[in-house]
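As a starting point, one isolated chain is supplied in structure tokens, in the form predicted alone.
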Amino acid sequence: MSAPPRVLTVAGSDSGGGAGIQADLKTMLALGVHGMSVVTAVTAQNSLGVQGAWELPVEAVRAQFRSVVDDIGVQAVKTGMLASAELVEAVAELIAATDAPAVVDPVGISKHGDSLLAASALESVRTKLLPAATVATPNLDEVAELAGVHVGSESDLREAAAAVLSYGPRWVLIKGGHLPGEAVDLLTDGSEEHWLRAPRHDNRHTHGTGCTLASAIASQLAKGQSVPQAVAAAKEYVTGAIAAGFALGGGIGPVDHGWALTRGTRGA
């Protein structure tokens, strides 16, 4: 039997399971391709927050990324918490450096507030890691720490799109999640637009959002769909993801990665 889609992820690890590597592999999996990893840091974290993270050793990051490319291969890339200028670097040239379209998710603060991404590897991630980026995937409040733009309505997407498309993405997908009404979000290459938009569930349980999101796209990327048809396809999977979302421990729990295996069996 031939093999699935390769799609590998460079995050931080959830010891909760609701976001980062944890996410990322159920995600691939419920999507049908072979999830792999590369692991940059360690979290204590669990559904009221982040009480600990512990950065990996860029040795150890390389090391990792090169033997799952070298012998096994990509066909696309996500990353997601990476922690420290250093780390920024080292994993914008691995993945500048490989035939892949890669899905960068720029993680800087998590679902609970706690900061994820150093003050100091901001400038990393506007000059380095944003230019490597097939697709760049910020929320409202990444955008306002990246490009300074504060977004207050669907008005103002374009504007955030534009600045972070400056610093080198070829597409940008600005996530409107965080405004009032619609879930709507704005994907686009400077020269065409495509807005998605998703009725909002009022279900508090949706821990692992932006991870589950990234991780969906660069799926559907390796499956060999454009950037439009993967984005569409990962904000319905997405979207059933939250509207399934689960209540864990006492405080924000995930949403549920196999919403769509799992319909109607939960519980029996």
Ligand SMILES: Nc1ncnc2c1ncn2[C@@H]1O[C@H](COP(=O)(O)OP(=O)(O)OP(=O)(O)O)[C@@H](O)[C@H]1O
Given for the second form:
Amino acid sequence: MSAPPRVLTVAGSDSGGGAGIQADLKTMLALGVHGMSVVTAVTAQNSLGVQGAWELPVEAVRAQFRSVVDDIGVQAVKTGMLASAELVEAVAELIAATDAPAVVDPVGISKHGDSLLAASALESVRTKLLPAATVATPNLDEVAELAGVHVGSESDLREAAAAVLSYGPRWVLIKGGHLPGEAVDLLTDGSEEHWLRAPRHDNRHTHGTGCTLASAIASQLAKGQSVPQAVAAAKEYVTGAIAAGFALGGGIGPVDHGWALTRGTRGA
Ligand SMILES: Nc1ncnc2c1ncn2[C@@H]1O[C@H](COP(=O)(O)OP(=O)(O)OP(=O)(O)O)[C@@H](O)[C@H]1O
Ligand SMILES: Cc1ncc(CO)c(N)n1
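Other form of same protein, the form predicted in complex with the named molecule, not the form predicted alone:
Complete assembly follows, chain above in first position.
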């Protein structure tokens, strides 16, 4: 049997299983690629928030990356929580030296407002990580932090995209998920523009949406799709996962990564 496309996530572990490395690997399984991981940090996390976070040494991150790339090879890379300036710079160097496309989710804070990136790392994200990205996928808080653009409505998304593109990613996907109304995102490379729209699901169980979307894009790129095709397919997948999100613990539950695999199989 031929091997499936291989996708590598470079991200933090979420002990609750809804975001981070765990969301990435589940998404990759659901989309038919072989998922692999470089762990950058370990978080103690659940539906209520982040109770603790510990970074791995930069050497451990480099070694994991080299082990995967030198032997197994990758068709796409996704980055998520990178925690510190030192890790951001090391990962930026590693992905810039790899031929595979890189989807960079510039994770800043969790849905509960817990910081997952040191303030001192923002400049390295702007000058080292974003230039190495094939697609950068900031949410509205990350656009404000990185580029100083405050998006209050859909009409501000173009300005936000232009500001992020000025740091050098090939494409940017601005996620308008935090705006009221339709869930609208803008994908552009500065010449083409693609507006992605989905109905807003009135479901508070949205832990892991951003990680899931970025991993889905990387999975579709690894299968050989173009960036606009990969983003459209990923948007469809994350919308289904949000619609099926479920309550766990006492706070915000996860999206359902397996929604398309398990329909009708969750009974007794
Ligand atoms: N309630 C919702 N209904 C439908 N789509 C949504 C909803 N909330 C977010 N989305 C979509 O989910 C995707 C992820 O966007 P979002 O803005 O939630 O990412 P994020 O803030 O980075 O997530 P995370 O919580 O993982 O950091 C986008 O395509 C967005 O439009
Ligand atoms: C480890 C990790 N990465 C990313 C997110 C995104 O919010 C999170 N909550 N936790």
